[in-house]
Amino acid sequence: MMNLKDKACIVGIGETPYVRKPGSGLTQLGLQLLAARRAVDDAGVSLKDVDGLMPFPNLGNAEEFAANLGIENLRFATTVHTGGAAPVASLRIAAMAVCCGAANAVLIPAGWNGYSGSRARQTVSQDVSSLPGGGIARDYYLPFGLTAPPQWYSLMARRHMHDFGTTAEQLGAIAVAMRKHAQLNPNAVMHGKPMTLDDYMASPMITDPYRLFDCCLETDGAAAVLVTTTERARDLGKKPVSIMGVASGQPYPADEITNRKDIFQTGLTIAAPEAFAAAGVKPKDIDFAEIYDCFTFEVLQQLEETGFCERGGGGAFVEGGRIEIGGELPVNTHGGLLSEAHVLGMNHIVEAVKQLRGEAGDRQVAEAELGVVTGWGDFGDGSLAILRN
């Protein structure tokens, strides 16, 4: 296997404002183009230097990005089809591309009108290609009322409560921590809207055990990163963030949850050991973690499967401020999908870069040197990247 440790790095980050209102003023493509241009500008390079593109699945293609950005020398283009796990998984492919000479600089954008756009289209589709579980979801989930992600993922959350005694208050501790961090982030949708555990417990039940505040935000917005080799990064102005190790994986079967031999095994269960081995570090060495928080339990589950605590120990791990800034493992220092914005996990990578550059302002983790970013997609596809300053 190709050794990629510290041979590639993130040299540019860009993001748009994140909003929840009828119309962001930009199309889905327009949002991503804005974030992409800002990432290139942040790196201090020209769009003429970009020759690789990795769009998010089903939210654009390389041809339209290249045409609109004026990228005349597009040599490398691909998309990783693992839903919300794709942005982090794309870091490995981008690193491979720049290290083997397939490209010099790879741009990875992601964004959507996830608030205004979702309200303008049909909520449940019979199109197999649009469903995480494909034909199984269409034939066995939708007819029985399992029509949306909160319902699908609540199956795992409820089973964890049954097997390990995980409580609603422990899920609430995650939601409260994310909201607390958002108060330190002016770009967060929930900035200026603090929340207590009592507020969480009083929020309406969506699909047991998920309450309203267990669920991530629907958001209009986009973010992007630019990847190049460590050697090229030496000539650029901004502090590069090294990619130490990245891996991705899928659960088995990837298109079904309830009939898995191990309902808690996800793609991250496979990816995490590989990424840590490639980086040569262990979970105890990590200073902060940006965990894909589509729902509160998925944070808890990923902490377990990543190795920050044992399986079944996630409930206790997130209590007592341990995952808050200043705690043992600050998680989602920007507020995450739960309180900053749902930008398909790309905003998690952007936040990790800010932390490792020392650019996070009031939410800066002291002496942050090593960070983890995870991705979660479809019915449990997983990815994990270990980054360092």
The other form holds:
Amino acid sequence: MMNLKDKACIVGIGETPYVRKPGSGLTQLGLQLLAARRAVDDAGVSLKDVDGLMPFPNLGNAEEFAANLGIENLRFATTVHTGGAAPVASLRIAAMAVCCGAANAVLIPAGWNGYSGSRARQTVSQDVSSLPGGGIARDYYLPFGLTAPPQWYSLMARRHMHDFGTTAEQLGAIAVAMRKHAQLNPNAVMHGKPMTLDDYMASPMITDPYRLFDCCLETDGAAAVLVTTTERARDLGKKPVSIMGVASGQPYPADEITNRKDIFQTGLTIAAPEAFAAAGVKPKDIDFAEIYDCFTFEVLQQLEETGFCERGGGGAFVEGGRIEIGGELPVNTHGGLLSEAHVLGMNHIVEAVKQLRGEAGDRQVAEAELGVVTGWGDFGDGSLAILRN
Amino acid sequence: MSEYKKPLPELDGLTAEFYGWCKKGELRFQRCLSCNGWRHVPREMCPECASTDWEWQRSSGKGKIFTWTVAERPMHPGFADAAPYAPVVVELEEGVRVLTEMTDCMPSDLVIDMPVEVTFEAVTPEVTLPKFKKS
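Alt. form predicted together with its partner chain, vs. the form predicted alone above:
And the full complex, kicking off with our chain again.
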């Protein structure tokens, strides 16, 4: 098998401001165009050099992006349909594309008006057609009131609490760590709004066992990255961030969440070992991790399935500041979807690049050389990238 | 009688057959005639042995609670007045699991592994939903 280790790099990152009230003032496309342009500028290349586009599922199409950005030579355009796992999974496809010559430079944008436009909480309830097995959700979940992502995943969280004794306080430790990191990040929506474990415990139940502060933010914002070959990256301005290993996977069955033999086995269970094997490193070598944190328990579950701790050990792992900056494995150094913004996980990739370039300011992880980024989407699709400077 | 506002299954194909049995008061799942495996939700082919020979076989209707969530803040207009309510996953004796609701207990009464049995609720003239009660 062809190993793409260190053959492709992230050479540009771009972000818009991340906001709630009063909203971005831009369209969904306009937001993403701004982030895309900034990523290309950051790389020190021209939009004319971009010939690949990988839009996020259902948030825009490549033709529209290309027409607005003036990408006249669009040779490679595709979308990975794995929801929030798509940005990291797209890194893999982009790496494949540039390494085999299907494109020279692939732009991966993502963004939405998740606050001022259609609220994130409504998207699935109103339209199940974008889900894997949309008909399954419509015919077998919605009639019984299982209508939205926090409800799907809290089913797993409760079972984990039963099987392994995971506690609300442990889920709270995740929310508190993300919020603490957001205090070091001026672009985080929750910057200037610290939170204690008591605040977490006092927050209202949304779908028990998930409280309000177990749930990610609904925000407006976009982010983008640019991928090219390591060879081309050498001639560009910024320090390239190398894609050492990247993989994606799906749970089985991917379109139905209640009948999995092992309900904690998700796409990441398959993706993580593959990515680590390709990179030739182990979880203990990693300096920080940006984990897709749609909800607190998904962080815990992904830490387990990635192999940072054993199955059932996630609750103890996240306690005692271990996942905070300065701890054993800083997680979501930007604040994550929980406290920076919900930019579909693209903000996790951008943050990893900043950490590896040494551009993370007050929240810089000392001597960060190896970082992990994960994605989680739909009914547990997973993706994982190992990046290095 | 006030109009039923919650979402309904689309009665088409295998889903029409599944809910058709519910309307007759029977909980039936597909069972593979080649490897005898039960399955839910309905599939065209047996994922264990790739056989397309199957029939709807009647479940004992008995099982236990596998997990649940308590929706305190409804996220679908059809459930706006229903909170708190609990979507429950029941594991049947045959091994398949269904997403359902309990008819005779409060969310606070739920316990993992609690024994339950099927009951049927005709929510519209066309649709009967399989729900569960304490066993």
